[in-house]
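In the form predicted on its own, a lone chain appears below as structure tokens.
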Amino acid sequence: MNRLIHRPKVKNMKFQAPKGTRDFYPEDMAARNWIMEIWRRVSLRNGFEEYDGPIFELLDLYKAKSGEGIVSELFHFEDRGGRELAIRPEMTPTLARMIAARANSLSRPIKWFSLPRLCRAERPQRGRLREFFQWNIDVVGIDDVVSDAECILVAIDFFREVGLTPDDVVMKVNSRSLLSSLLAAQGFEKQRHEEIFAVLDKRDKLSWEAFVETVEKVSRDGEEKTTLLSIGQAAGPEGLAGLTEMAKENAAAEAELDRLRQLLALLTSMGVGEYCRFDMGVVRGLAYYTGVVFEAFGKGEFQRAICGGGRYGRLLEAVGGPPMSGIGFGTSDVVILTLLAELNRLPAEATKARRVDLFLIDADPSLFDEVLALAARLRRIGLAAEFSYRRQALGKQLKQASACSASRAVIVGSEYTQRQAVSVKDLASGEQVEIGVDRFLANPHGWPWSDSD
């Protein structure tokens, strides 16, 4: 006897994707790969290996990097095990715990780059979300200053990949090694600089009265604030001069400013010189960095941080590594977009959800079989062949090719049953030619066929 199963009403229920994430749409998903090609393609011409990681790690690990602090910015939990985990926020601690692992078998420098989709539980905002696409680049193993260089031209790289000018953005550099030292040649003690890195931080972020504000707060008396707000401003060829003056007689501050102007030196000779800016305003919030440090900013309406990055000292040490130096950077799929669209640098092959080679058309039902034997044959051959589920006139399908970019229409017709012919028409200049099907199938991108074909 079948007996009435009785289900508990549920009220239709609209869901949204959660807050700080995206819907990737085919036209979206043509985008995120667009983007994500060109990371790949840069990082390889640049000598970059691959490497990835798990989606979530060990909340400690995390801690190791950042203190507990970093708890709050987290998306963490506890598995069935009892252990605390996080999905994670950033590329970098994964980096170091899977380089500490090997660090004895891997040969030096460390080139690598990965792709990663991470997750930080923040406010989003505009160019920044809850979930995104990051690229980042690291070279681990060498204290040298040309792979300080090099790590700086792999970003330079990929904007001029994506049509990005001088005009458009700016790579602002700096070294925190170098203000450490010149804060200690003018008295600041040691357990004050973090505070006052923090500070000089915030210089573009606030109005300069506010600016001025937050470094009073921080000096002791009227000629601690004229330092530090000299300090602070100092930005391009006038304000290196002008640190080089307060660096004299310090042999460190000196030779903290000599490794800057051989960086900036060699950023020229690599031909990007133009889009690089000595800025002392750029100090970086993350206390890992202890060397270089750098951010490309947009220009113009989007003036924001499109890139950033330094060099990390102490890192593989905080998990359990040896000692080894690295440089890195990152930049997400979110910023750039924004960027490229508001700029209007977005070509239309970005959006492109899918491409076409060949539209295959039956001028008559009856050869439907054909075109479907045909397009199968064309797609073994690595060509993106498509054709209509509908039966229709050959002009509707004509219209069909045309709307999802196809670049020519194959029509099986009459000529195909009389002599085993199809017509090929390209679709841009309206030419159409006659030619033999196993003559098209041995050259289907030729236009138009010569004798030899």
Ligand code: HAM
Contents of the next structure:
Amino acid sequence: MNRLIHRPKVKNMKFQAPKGTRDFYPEDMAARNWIMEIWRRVSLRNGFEEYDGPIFELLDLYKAKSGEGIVSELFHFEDRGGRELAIRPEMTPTLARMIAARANSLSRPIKWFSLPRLCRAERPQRGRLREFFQWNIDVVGIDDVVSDAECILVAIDFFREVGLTPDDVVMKVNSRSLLSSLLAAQGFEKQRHEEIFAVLDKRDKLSWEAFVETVEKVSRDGEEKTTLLSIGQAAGPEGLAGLTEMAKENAAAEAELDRLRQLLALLTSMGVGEYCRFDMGVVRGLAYYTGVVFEAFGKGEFQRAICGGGRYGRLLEAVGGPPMSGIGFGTSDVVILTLLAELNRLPAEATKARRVDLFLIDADPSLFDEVLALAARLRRIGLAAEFSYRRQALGKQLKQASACSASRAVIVGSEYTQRQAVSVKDLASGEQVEIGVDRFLANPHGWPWSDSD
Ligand code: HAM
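Moving from the form predicted on its own to the form predicted together with histidyl-adenosine monophosphate:
Up next: the whole complex, starting with the chain shown before.
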């Protein structure tokens, strides 16, 4: 017997959603749609086109490209043909694969966005789950500092849209190529850089003592340790000034510093400078980043990374495409909704699962057919028109109308039989007006309908 279709032995077993996943009951679904709609709106107004890919890929795509962190968290399986596959833990390798396949026919810069459902076998915790939706923004086919700035601008455009201010979040900006050139200038061999990146990226994730200990482990002597600690701590304008000293007379490091300064200046010109801060403590975990890297963090209670990205200069080549550079970022529904809920900034509309514009009421059960006919006509012209399944007293129907947050009730009563009119009641103010059915249908939003309507 196929082991996948065996019957469980226990009768009437209770099942729960798997660890780290969510059931989306209507109000949760409303919140998910609310954030997805904002992501789509922000992407489109910034000039990005939507794409998607398969929810699983060949395991090798991630093994080769994403780096240790993500590979250790993969949900992977073998198909019946013995192929090793993995559920997508991130979108960037898929994006690179898709663009590489059509690199010659796509006009550049390629500005694409996506809203994939992703899975990572992480330990679930506040703001981190095993299944989540991630908004991805990427600009591919150009290595220009303006595209670095534009990506960061889009992330901040979204923060503003959901009411996150510079008091709530900080976008930390750094550059791996700057770090590399500084390390090289200080005599650290190239083959040691990756290991040092991983250590410096831990600065804010470990206690200071633990961080110093980790730095010590990758240092060959006290001098190296001092250099790494001073590079790793550099942040803000003072930090940048310190590095300028360190980069002096090293053309590569000076050029990288120049580019970073240009980026910060562009962000200021774009009006988002107050969100951004240079910080060497952000190096990012993914293996494919080569240039600018950035990560946004909550500033209050929720100090976790809420959005992260960077420039990947060689990823397209690594998946068989032409040399093409790209930059992008990801952020998820889980972190953003957690942050907004903790700040008490989730608007009521975000969890409103049902929209009812009008609730139709029969003042007499004999008029129920008229209620149904009117509801059907209103729905055809785009209004969310509801009615009660049960025939009950007018007061009870009115209560039902308020319970489903309808803005108005339309009462079909004797005025309907006498003069083809209905009474429309505003449920917030209690005010009621009578209006002819034809006039009402011609302009159902015209409340309170003056004579000139
Ligand atoms: P990442 O730093 O792995 O980068 O993830 C980016 C964002 O996705 C995180 O800042 C967080 O908001 C969200 N995220 C990651 N893991 C989880 C999780 N387990 N639960 C909830 N949210 C999570 C990337 O994925 C890159 N591929 C982003 C990118 C796009 N780089 C260039 N283009």
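Positions refer to the first chain, counted from 1. Computed from a prediction, not measured in an experiment: that's the story for all the values here. So that the term is clear: the rigid core is the largest set of C-alpha atoms that superpose within 1.5 Å between two forms.
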Rigid core superposed: S269 CA moves 2 Å or more between the two forms: no
Rigid core fit then S72 CA moved by 2 Å or more between the two forms: yes
